[in-house]
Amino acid sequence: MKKRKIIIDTDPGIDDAFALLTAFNYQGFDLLGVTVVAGNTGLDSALNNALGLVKLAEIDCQVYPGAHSSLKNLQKGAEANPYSSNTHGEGGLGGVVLEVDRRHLSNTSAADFIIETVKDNPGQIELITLGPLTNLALAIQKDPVTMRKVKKIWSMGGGVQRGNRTVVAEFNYWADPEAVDLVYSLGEEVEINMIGLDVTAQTSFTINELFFLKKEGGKIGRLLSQMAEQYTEVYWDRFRITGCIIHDLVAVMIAIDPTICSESDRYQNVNLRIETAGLSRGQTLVDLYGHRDLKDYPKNATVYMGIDHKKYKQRFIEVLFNDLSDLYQKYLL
């Protein structure tokens, strides 16, 4: 299998421990570096979990250090935004404290890492997106001319019916609008994947299934659970849902197996903005249909709207936890 060349931009995060981890696992990739954002968690934090779960799957691979805030603060040269650790946790990691290995931590920017690694591999890069976009738009502003010899852009963001940290934004978009516009404006030459709350709702993990990792994983999935606990509070406690949904896995896992999603779920070729003030701020809004009055704009994007879960369940243990997969098919499917 010739290797796909992978860098990965993320804030971690719960969901996204349960993408890096999987994604680190899977032996298509050529992971080529982690970059890190602030996002559901400040910067030092992000870092922080981003080289644990390096340290913790014993991989070589280093991790760059990006933005500490939105694009529109830090052309304001404002200091770092204040993150709530509620969803999170303290730490960012639902209170897990992972041993870190500085070693793997490059004095290199996450956008200038981005920008050396397409300029010597054009046309070859894929991105997976776990956070806010804002090193990928620092990138851009850098040096518009390489970022459009990426290959591929897969972002976990946005929302076509759906908001969670509005009633109309998704979290990741809703902090750096800027970022995301800026980002989508590649999107004619590009390929970009949204991954948004839409698909993601459909995947929520049971406690039987997370109960399952805690019991069988080993101590991947023994953290992996741990973490999960405080994610579970907080759907009780907002939602009254018993479980979670990884957000993250999702857009690594449509990443590594595109066909756990029929033609029918993904729309090619579509036009999507971002709202970047008023109420609406972060809303993405996404013609699926070819709308008449929009028929001059421009196709920037392919947009997810539905999964087949059960398949997307079975991939990711076979990818984390191979030998766990006859096991969970016949408990658990």
Given for the second form:
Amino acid sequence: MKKRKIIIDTDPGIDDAFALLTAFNYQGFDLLGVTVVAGNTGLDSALNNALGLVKLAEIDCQVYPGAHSSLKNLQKGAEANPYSSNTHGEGGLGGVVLEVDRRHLSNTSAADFIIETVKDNPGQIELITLGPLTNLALAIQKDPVTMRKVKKIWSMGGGVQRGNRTVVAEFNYWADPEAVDLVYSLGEEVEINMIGLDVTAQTSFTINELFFLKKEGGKIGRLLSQMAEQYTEVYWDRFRITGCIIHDLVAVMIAIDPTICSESDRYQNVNLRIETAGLSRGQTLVDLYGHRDLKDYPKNATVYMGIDHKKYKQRFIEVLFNDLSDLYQKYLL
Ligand code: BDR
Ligand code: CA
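Mind giving me the form predicted in complex with beta-D-ribofuranose (BDR), seeing as the form predicted alone was just shown?
Next comes the full complex, this chain leading.
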């Protein structure tokens, strides 16, 4: 099988950790690099966490440092990451500290790495984004011609009918709406898949499933379930959900196997815009049904609204914990 050339842009983050380890283990990906952006935690912690996950997975992959703040804040010369909250706990991985090998840290910036890689592989690179879109936006500002040669983007963010950071805005897109705007401006030339809260909300992991990973998933399963302890606390306290939603994993799993969603789950060639001002800053406005008034707006996105959640979990177990598939099906499905 010819491997697909992949770059993952991420802000690890507990659900990023699930997503990254799964992508690292997927044999169909030729992972060219991991680019890091501030988001769930500040850039330094996010970099450490990405390095720790690369070492844990024992893969040979470089990690590229990216933006420490949003486009707007960078223009103002702001230093600090403005987003951090306690959702992902101490250090960003629910208090779990991973061993790192700094030889995996590159001197090249995330944006430059993305540009160079796309230049060398026109029409072949797929980007999976699991955090704010600042690194991609910086690459587009620097070299829009090259960035039009990206093959596909799989982006966790946004929501058609819901928000989680504000009433109407999802965290990743809320963190840098100007960057989202810039990225979707490529959408008529580059296939951009939005995997937002509408679909991730259908995929919660149960407490039983997390327990299963802890008991049967070896070192990786134990560490992931340990990270998720913090997350499940937040889900109960904030949303009265037992278990938790591993948003970023959904984007990676759909990128791995789009057939976990049916044709009717997927809205192709729709117009997507993002609010950049006022109370609804960060909200995605998605014209799922082709309103007549918007007919001249660019068809710049494919938006996912549904998923076969059982197939999603089964495929995840297969990819990350291959030998647990039978046990999972017997006791958890
Ligand atoms: C997104 O925000 C972050 O908290 C998660 O890592 C995910 O990327 C979900 O809204
Ligand atoms: Ca994330």
